[in-house]
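As C-alpha cells, one chain now follows by itself in the form predicted on its own.
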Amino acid sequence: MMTAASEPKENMSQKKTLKTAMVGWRGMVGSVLMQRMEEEGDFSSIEADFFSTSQAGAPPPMGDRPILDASNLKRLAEYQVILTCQGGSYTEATYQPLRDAGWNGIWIDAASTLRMQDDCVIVLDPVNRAAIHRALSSGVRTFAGGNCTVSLLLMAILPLIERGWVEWVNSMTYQAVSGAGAQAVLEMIEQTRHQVRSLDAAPEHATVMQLAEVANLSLTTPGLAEVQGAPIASSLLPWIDSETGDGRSREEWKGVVESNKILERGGANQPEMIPMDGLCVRVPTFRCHSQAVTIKLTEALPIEQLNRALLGGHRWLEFVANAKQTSIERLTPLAVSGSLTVAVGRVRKLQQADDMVTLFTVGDQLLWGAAEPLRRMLRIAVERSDELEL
C-alpha cells in the first residue's frame, strides 16, 4: 500500500518561487493540504503567507509573518497564486472581485462554485494531467478540485475508461461524515455517545432488542442532529446536499457533470460524454468513500482481461482479488485511511448481461477527494513558473 508519505518527491530547486496566498489552511481539507505539502516539501519551491478571515495578526502555522486578512483583495492581488480551501461562500465573495480588478494570478480552489464554469479546469492530474498543461498554456488561470467521489471512482475505473471499454457507470456511494465537514463529524459522535449513555442506563435484563430500540430513540432527543438534518449514528442518510428539482441530489449531478468535464467529453469537438448516474448516501464512517459500481461495457470482455487490466492501472490503484477475506481485509475505509491508495475490488460480471460487470472502490476523500488535486496543481504551477506570465 502506498502511503500518503511515500510519494516520490520532485527536485523543484531550479523552479521559480512564487508568492502563494494560503487560505482556509484550518479546515479539515485545509489541514491536509497542509500535512501533505510538508511531506512533500512543496513550501520550499514557494513563498507562503498564511490568510484567515477570522485570526489577522495571529502567528502563522510556519514562518514569522503574521496571518494576513483574507478578506483584503488588495494585499491578496499582489499574489501571483492563491489556494484556497475556504469553502464556496468565499470564493463567491472574493474571486470575481480580484478578476475585475485585473488580477491575473493562478486560483486554486477546493470548493465547488467555479468548477463547472468555461474558464476553470477541474483538477485531477493522473487523469487529465494533458488538460491542464494545455490550459496553462492558452492562458487558464482558474482551477478548481473536483468533487470527492468523482475523483475517487475516475481514480478507480481509469484504466477502463483509457481503453475505450466504459459505456456508461451507475455508482452507488458509501460516503463518510467527514464529506459533511468538522461539525458533522462533531454530531455523529455526540449521537453515539447519546446512545452509549441510553444503554448504559437500561435495565439488565433487557433483551438485544430492547437495547437497540433504547438506543435508536435517545436519537429522537431535540438538538442532536442540527447540521444533517437527521441522525447518522446508527442510521445512514439517503441524500447528499441540496435537491436539482429532477429527484437527483446535486452531488448525483455532479457525478456526471464533473466526470465527463475532467474527461474531455461532451463539448464541442469532444467526444460524447459517458452516462454516469447513482445514489449518494452518506453513512456512520469517519472518513473514507467507499462506491459500488455498475458498469456497462462497450463489448463483452473476459473479467481476467479487466482484472489485468486494474492490476496494472496506475501506481495509486491497488487491485483486490475478488476473495472474501481480501476484500474484508483490503477493501475497506480502514485499509487506506490516511493513504494516497484507491482500492478496487469485487470486480465480477453481472447476472443480466455478459457486458455489465460489477465492482467496489474505496479511497480517501480527503486525500485524492480533495486536498491532493490542489497540492499537486500547485506543483504544476511552479514547474510551469519559468514560462508563465504571472
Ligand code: HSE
The other form holds:
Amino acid sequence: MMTAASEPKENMSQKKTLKTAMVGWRGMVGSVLMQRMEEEGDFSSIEADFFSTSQAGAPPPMGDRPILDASNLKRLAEYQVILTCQGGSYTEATYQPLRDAGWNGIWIDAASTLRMQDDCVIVLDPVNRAAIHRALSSGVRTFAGGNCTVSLLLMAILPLIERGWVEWVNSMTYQAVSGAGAQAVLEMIEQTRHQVRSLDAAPEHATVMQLAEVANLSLTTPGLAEVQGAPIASSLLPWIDSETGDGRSREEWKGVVESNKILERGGANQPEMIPMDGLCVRVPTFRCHSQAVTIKLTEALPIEQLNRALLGGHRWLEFVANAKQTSIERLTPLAVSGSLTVAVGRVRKLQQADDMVTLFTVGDQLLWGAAEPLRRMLRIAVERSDELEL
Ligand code: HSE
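Switch from the form predicted on its own to the form predicted together with L-homoserine (HSE) and give that structure.
Let us now look at the entire complex, which starts with that chain.
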C-alpha cells in the first residue's frame, strides 16, 4: 500500500523560492495538508507564513513569525502564493478583492468557489499535468483542487480513459461523513454514543431485533442531527450538498462538469465530453470515499485487457483482484484510510452487455480527494518559479 509517508521523494530545490501565505491550515483538509507538506519536506523550498481569520498574533505552527491576519488584504498581497483551505466564504470575500487590487500571485484553493471559472484550472496533476503547465505558461494564476469524488474517480479509471475506452460513466458513491466536515463527524460519534447508552439500558433478555429497534429509536431523540439534518449512524443519507433544481444534488452536478473540465473535454475546440452521472450518498464511514462505477466501454474489450490496464495504471493505483477475500480485505475505507493508494477492484463485465463493466474504487478523500493535489500544485509552482513573474 502507498502510505502517505512512503511516497517516493521527488527532487525538490532546497532554495527557498516562493513566499507563501498558508490560510486555513488548522481544519480537516488543512491539517492533512500540513502533515503531507512536512512529510514531503515542502516547507524547505518555500518561505511560508501562517494566516488565520481568528488567531492573528498567536504562535505559528512552525517558524518564528506570529500568525498573521487572513483578512488583511494588503498583507496577503505581499505573497507570491496564497494557499487556502479556509473554505468558500473566505474565497468569496478575499479572492476577487485581491485580484481587483492588482495582485497577480498564484492562488491555490481547496474550495469549489472558483473551480468552474474560465481562468481557473482544477488541479489533479497525475491527470492534467500538461494542462497545468500550459496554463502557467499562458499566465493563469488561479488553481483549485477538484471535488473529492471527482478526483478519486479520475485517479481510479484514468488508465481506461487514457486509452479511449470510456464512452460514459455512472458512479454511485459511498462518501465518508468527514466529507461533510468536522462537526458532522462529531455528530455521528455522538449519535453512536447515544445508541450505545440506549442499548446498555435495554432489558437484559431483549431479542436481537428488539435491540436493533432500541438503537434505531434512540436516534429520533431531538437535537441529535442538527448538522446533517437527519441521523447517519446506522443509516445513510442519499443526498449530498444542495439541490440544483433538476433532480440532481450539487455533488452529482460537480461529478460531470468538474471531471470533464479536468479532462479538457466538452469545451470549445475540445473533444466531446464524457457523459457522467450517478447518485451521491453519505455513509457512516469516518474517512474515505468509495464509488461503485459502471462504465460503458467504446468497444467490448476482454476483461483481462481492462485488468491489465488497471494493474499497470499508475503508481498510486492498487488493483485488487475480483475475489471475495482480497476485496473485503483491501477494497475498503478501513484498508485505504490515511494512504495515497486509490484501490480499484470488483472489475467484471455486467451481465446485461459485453461492453459494460462495473468496478469498485476507494480513495482517501482528504488526501487525493483534497490536500494532495494542492501541495503538488504548490510544488509545480516552485519548480517553475524562476520563469514565472510573481
Ligand atoms: N464534497 C465532498 C463531500 C467533500 O461532501 O464528501 C470532499 O470530501
